[in-house]
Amino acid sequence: MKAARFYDRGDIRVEDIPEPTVAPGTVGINVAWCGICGTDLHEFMDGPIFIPPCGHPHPISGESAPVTMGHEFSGVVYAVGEGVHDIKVGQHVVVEPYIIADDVPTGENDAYHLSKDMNFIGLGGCGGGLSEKIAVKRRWVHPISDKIPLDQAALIEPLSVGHHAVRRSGAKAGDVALVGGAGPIGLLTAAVLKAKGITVIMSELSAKRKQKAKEAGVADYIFDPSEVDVVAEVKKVTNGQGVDVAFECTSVNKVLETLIEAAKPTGVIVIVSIWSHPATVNVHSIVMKELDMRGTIGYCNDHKETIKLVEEGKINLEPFITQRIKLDELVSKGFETLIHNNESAVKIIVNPNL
């Protein structure tokens, strides 16, 4: 079968590899669509990062580069392994793509996403969504309604990142939130906020991204910091109070500073983006306003509720798909677009079977 394999920085090859074995306790999935994540782009440009370098196998998967990429994917079940009785051939599914040690509990109140040596399918090994087929442990396979188009279903994984960030914030219906940055995760976080009855203010410089936020209907107010004083505008919207919660989705220090200024006393700031460089913050403002600053990573028992929001029609994922490509076009039309024309792309999805 065809698969996109990461060998090293700048070296991704589409090649033929053996089909996966559907072992006991696993589910065989024909991949329908797989999204290109910002993490994948970082691996291509600066990696290996999450991907174990050649000769240095991951302690859980036992694999190292080359590995099959792709962790945002949907598909149709083609086989179930021995011991799997609650998934049927032909079901539509998405995957919560974790690689986690077998002795780590993954129950409702377990923070399994923070466990030692955690990694992701499609980065740390165990196959990937940028291939025709994959076999995944039953624990990480989530059935979805056939009414959700499979191309849109590929976005449930990044939407779950937004859902987890919103959970971490403690935001509730009637609150006002400020989202710094209208990239893919900023937009999807805003979609979750809107679905939960929260007023959303977005701060974004890019004209194309501002337009996408408007078209998708995920923001009540959109402010461009090159045109207006975002903090002043936030104060107008909130009757001088400031926002209840704020989400940093850019890894830009100026944005973080704006969120701290715009938050109300006792407000919550959630750092959603991955920072590859140190940040500076005005600690005095955090102290004097009694702000809470929280990190968030991945998701943890978020997929079911995220899927429910989509199934109930509270979130429409179609506006966020900006390009559909073949596996052979992964680098030329996928990564190259994200590198050179990033503002025009929200989510590029790949069909490995074309």
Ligand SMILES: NC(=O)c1ccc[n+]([C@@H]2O[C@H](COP(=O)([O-])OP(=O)(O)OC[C@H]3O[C@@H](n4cnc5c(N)ncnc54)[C@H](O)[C@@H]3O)[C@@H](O)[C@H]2O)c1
Second form
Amino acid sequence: MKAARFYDRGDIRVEDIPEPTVAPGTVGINVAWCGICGTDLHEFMDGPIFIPPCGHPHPISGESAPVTMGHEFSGVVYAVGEGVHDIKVGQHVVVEPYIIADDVPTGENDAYHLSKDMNFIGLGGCGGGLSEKIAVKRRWVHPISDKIPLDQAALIEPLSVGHHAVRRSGAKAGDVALVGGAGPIGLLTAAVLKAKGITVIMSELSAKRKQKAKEAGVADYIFDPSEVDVVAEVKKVTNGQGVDVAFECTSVNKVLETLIEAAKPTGVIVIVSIWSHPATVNVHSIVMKELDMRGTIGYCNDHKETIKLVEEGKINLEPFITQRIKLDELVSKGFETLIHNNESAVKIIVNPNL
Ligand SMILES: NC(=O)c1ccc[n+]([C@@H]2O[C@H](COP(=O)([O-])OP(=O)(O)OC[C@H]3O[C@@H](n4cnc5c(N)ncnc54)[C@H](O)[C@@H]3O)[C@@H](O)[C@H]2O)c1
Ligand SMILES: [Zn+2]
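I would like to compare: after the form predicted alone, may I see the structure of the form predicted in complex with the named molecule?
Below, the chain from earlier opens the complete complex, with every other chain and molecule after it.
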């Protein structure tokens, strides 16, 4: 079967590899669509980061480069392994793409996403969504109903990142949120906030992304820091109070500073973006307003509720799909667009069976 495999920085090859074995306890999935993520791009340009370099096997998967890429995918079950009785051939599914040690508890109250050596399917080994087929442990396979088209379902994974970030914030209906950055992660975080009855203010520089936030209906107010004083505008909207919660989705220091100034006393700031450099913040504001600043990584028991929000029609993922491509076009059309024309794209999705 065809698969896109990461060999090294700048070296991703679409090649023929053997089909996966559907071992006991796993589910064989025919991949329908797989999104390209900013993390995949980081691996291509600056990696390997999450991907275990050639000769350095990941402690859980036992694999190192070359590995199959793709962690944002949907598909249709084509086989079930021995012992799997609660999912049938033909079922539409998405995958919570974790690689987690077998002895880590993964129940409802377990923070399994923070366990030692955690990695992601499609980065740390175990196959990936940028291939025709994959076999995944039953625990990480989530059934979806026919109400969610399979192309939109590929966005459940990044939407779950937004869902987890919103849960981390403790935001509730009636609150006001400020989201810094309207890239894929900021937009999908905003979509979850809107679905939960929270007023959303977005801060974004790019004209195309501001337009997308407007079109998708995920923001009540959109402010451009190159045109207005975002903190002053937020204060106007909130009767001088400031926002209840704020989400940092840019890894830009100025944005983090803006969120701290725009938060109300006792507000919560969630840092969603991945920072490769230390940040400088006004600690005095944090102290004087008793702010909480929190991180968020991936998702943990978020998929079920995220899927429900989409099935109930509270979130429409269609506006966030900006391009559909074939596996052979992954680098030439997918990565190249994200490198040279990032703001025109939100999610580029790949069909490995085309
Ligand atoms: N925590 C997690 O689990 C998790 C998961 C996935 C991705 N991420 C991270 O989330 C971050 C965002 O991802 P993305 O794909 O949306 O990135 P992106 O680069 O596409 O989006 C960032 C957006 O911020 C905007 N921006 C830049 N400077 C700004 C400024 N001064 N004011 C307002 N807006 C500004 C950009 O125009 C862009 O639209 C990345 O760091 C990514 O690695 C985190
Ligand atoms: Zn991703």
